[in-house]
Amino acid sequence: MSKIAIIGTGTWGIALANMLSEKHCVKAWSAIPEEIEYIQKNHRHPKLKDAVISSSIQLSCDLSDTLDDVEIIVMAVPSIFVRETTRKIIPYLKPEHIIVDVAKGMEAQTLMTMSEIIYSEIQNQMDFEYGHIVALSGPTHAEEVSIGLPSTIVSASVDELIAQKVQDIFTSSFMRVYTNKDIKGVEVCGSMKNIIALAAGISHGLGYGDNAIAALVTRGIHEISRLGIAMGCSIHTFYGLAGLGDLVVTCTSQNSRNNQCGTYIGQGYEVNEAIKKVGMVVEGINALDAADLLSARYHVELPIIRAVYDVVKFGLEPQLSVQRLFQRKSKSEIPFSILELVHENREMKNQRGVKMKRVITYGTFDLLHYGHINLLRRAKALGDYLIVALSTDEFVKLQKHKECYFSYAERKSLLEAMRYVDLVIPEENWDQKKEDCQQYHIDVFVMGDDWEGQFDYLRDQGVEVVYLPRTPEISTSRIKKDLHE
C-alpha cells in the first residue's frame, strides 16, 4: 500500500483518488473549502454525478497536512495553474518524493511541457530528479474511471523505473497502464490533442458528418507527430494510447469539454460564451497560442490547429476556414512516389532469404566524397545487403540542425547508383532505429566511430553492432568549409 496525496479535486483528481483509494492510502487537496465541503458531505462530486466517492479520502484544504508522510503526489490541477500550485508544494517536498502530472497543456510564455515547468520551479529552490516526474496520460475521461469502466493509460518517465513504479500503483482492476519513456511525445500529445478535438466539435456544431471527424482525426494526428518529431519526440509515441487513442476519444465523446466547446462555438456562440457554457476549463482554448509558437519556431505547418486559432483567437467564422482547409495546394499523403515504394517493396521481397545478411547504416550523405564511399564499402562487406537510412531534409533542418546542399530526393538517386547500396530508406526521427532493424531483418549495424558505444542498446535484439573508422582527412563539413574559403 502506498500513500498519496492528490492536489486538486477537480473531476480527474477525484476520479483518480476514488481508483486509488481501493488499494491505497489517498488523501485530496483543494484550495476551495466549498469543494472540499460538498464532497465530504455528499460523497458526490458536483460534476461526476454517477460516481460514489470513496469515504476513505482524506480530503483537506491543510497542504501540509495532505502532503504529510506520502511518497507519490499527483498534480490534478489545471495546466494554467500547475506553476503556482508546484510553488505551493515546495516547502513540504524531498527529494525521494515522485511527482505525476495528469494536466494536460503547454505554456504559451515559455513553450515548457507540465513536466518541465514542475521541475524549473523546484530546481530553484532544491535539487531534485527529473526522472522523479511522471507525466500520466492516455484515453482516459473521469466520467469513466470514476465509476471503473474499462481504462487504458501511459506512465511517461526518463525514468524507466520510476514510470514502472507509477504503472504498478496505478494499475487497477478496471486500468492497464503502459510505459513510455519519451515523456515530452506523451506531453505534445495531450496538449495538442485538446485543439484537434476543439476542431471536432466545430465539425459537430456545423452539422458535417463522420467523414469529417475521420478526416480530422487521421490528418490530425499526422500534424501533432509532425511537430512532435521536430521537437526530437519519438513517433511511436504518437500512435499510442498517449496519442492516437487519446485523440480519437476526445474528438468523439460527449465526455470531451474541449469537443463540447468546438460545439457550441460551431453552432455560433462566442468563444466565452461557449467556454462557460462547458462549465469547466478547456485546455484545448489555453493550448492554442503555445502551438502557434511551436509551429513558427520548429518550421512545422498545422493547418487544422491553424484553422481552429483563427476561429478561437481572431474570431474567423468556422465555414470560412473549412472552406481554407479545403482550398489547400493538393499533395500527396506519402513523402515519396508510388513506384519508390513498389520498387523498395520488391526489392526487400527479392533479396530477402534465409542465408542473406542484413546490413544498415544511417547518415546525411550530402556532397557524396570518398569518406562516404569508403564507409558504404567496408558496411556493405559485413554481409550480403546494404541499406541505407537517409536522413529527410526535415530531420536534417529541424534535428540536425544543419542544411543540405542537395535534397533528398538528389542525395537519395547518388546513393542509388552506387554499386555497393541495395536499399535506401528514410530516416525521419533518431528514434526508429530499433524498428527498422526489426522491420528489414536486419544482421549488422553500421555507423562510424565517432558514435562510439552510442548504439550498443541494438545488441540486445541479436543485432551485431559495428562501428568503423572514418577515413580521417576528408569531411562534408571539411569541404564546405574549404569551398567557403
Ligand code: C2G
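Under this definition, the rigid core comprises the largest set of C-alpha atoms superposing within 1.5 Å between the forms. Positions refer to the first chain, counted from 1. Owing to the predicted nature of the structure, the values given are computational and were not obtained by experimental measurement. What changes on going to the form predicted together with this ligand:
- Fitting the two forms on the rigid core leaves the C-alpha of residue 132 displaced by under 2 angstroms between the two forms.
- Once the cores line up, the CA of residue 422 ends up 2 angstroms or more apart between the two forms.
- Once you line up the core between the two forms, the Cα of residue 20 stays within less than 2 Å of where it was.
For comparison with the form predicted on its own, would you give the structure of this protein in the form predicted together with this ligand?
Single chain only below; no partners, no other molecules.
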C-alpha cells in the first residue's frame, strides 16, 4: 500500500486515481473547487461518463493536506501548467519523494520536456535527484482506464530502480507497466505524437479513409523517431508503447481530443472554434511551436508536423497542405541512419569470414581536436572497421555531469566526416560496452590510457582491450579554458 497524491483532477488524473485506489491510499487535488464539489457530490467526473469515482479517494483544494505524508506525487495538470504547479508543490517536497509526470508536452520557450521543467524548478530551491522524476506515458485513453479496460503504459526514468518502483505501484489487474530508461525519448514521443493525431483528425475531417490514417501513423512515427535519434534518444522507444503504441491509439480513436480537434479543423472550423468545440486542453496545439524549434535546432525535417503547423499557425487550407505533402520529392523508405546500421551489420557479417577486424571506442568528442583524432587514427590502425560509441547529450549531462558545446547530432556529423570512422552509435549509459561488443562482433576495444584498467573485464568475452597514450597537452576543457581567458 502506497500513499499517493494526484495533482490535477482532469480526466487522466481522476482515471489514474480510480485505478490506484484499488490498492493504494489516494488523495487528489484540484485548483478548481467546482471540479472537486462535482465529483464529491456525484461520484462521477463530468467528462468520464461511464466511470463511478471511488469514494475512497480523498479530494481537496488544499495542497498541504493533499501532499501531507505521501510517497508519490502524480503531476496530472495540462503541460502548460506544469511549471507553475511544480513551484506550488516545492514547499511540501522532500528529497525522497517520487514525482510521476503524466502531462505530455514540450515547452517552446526552453525546449524542455515535462520532467526537465519539473527538475529545473526544483533544482532552484533544493537538492533533488532527476532520477526521482518519472514520465508515465503510453496508449492509455482516460475513458478506458477509468472503467478498467486492459491497458499498457511505460514508466520511464534515468534511475531504473525508481522506474521499477513506479512500475510496481501502477501495475493493476488491468494495467501492465513496462520500464524504460530513455525518459527523453518517452517524453518526445508523448508530445510529438499529439501533433500527428491532429493530422489524423484533419484527414478524417477531410473525409479521407483508413489508408491515410495508416500512412500518418507509419510516417509519423518515422518522423518523430528521426527527431528523437538526433536528440540522442533510443530508436527502440519510438517503436514501443510510448511511441508507436500511443500514436496508434491517438490516431484511431475519437476519444482523442487531438483527433477530435483535427477533425473539426478538417471540416473547416477555425482553430480556436475547433478547440472550443472539443472543450478540453488540446496538447497537440501546444506542442507545435516546440516541434518547429526542435526541427530547426536538430536539422531534422518533419513534413507531417510542418504541414499541421502551416494549417494551425498560418491558416493554410488543409487540402493544400495535403497536396504539398504529396508533391514532395520521392524517396527511400529506410532513412540513411537506419540503413547504415542495417547495411553495416550485413557488411560486418559478410566480411566476418575474411577476418575483418572490428574496433570500438567510446567518448564525448566535444570540440573535436587533434588529441581525439590521434586516438581515432591509432584505433583504426588496429583493425579494418572502427565504430565510435558517442556519448548522447543526456548521458553527458546526467551521468558525466558535463555540458557539451556541440549537440549529439553535431558531434556525430563531425565524427562521420572523418576518414578513420566507419560507424557512429549512441553511448547512452556506462554499462552498454559488453552488449555492444557482442552485438557488433567487436575484436578490439580501445580507450585512451586515462581509462587504463577500467575495461579489462571485456577480455573475458574474447575482446582485445588496448589503452593508447593520450595526447597530453590538449583537451576539450583546456580549449574552453583558454578561449574563456
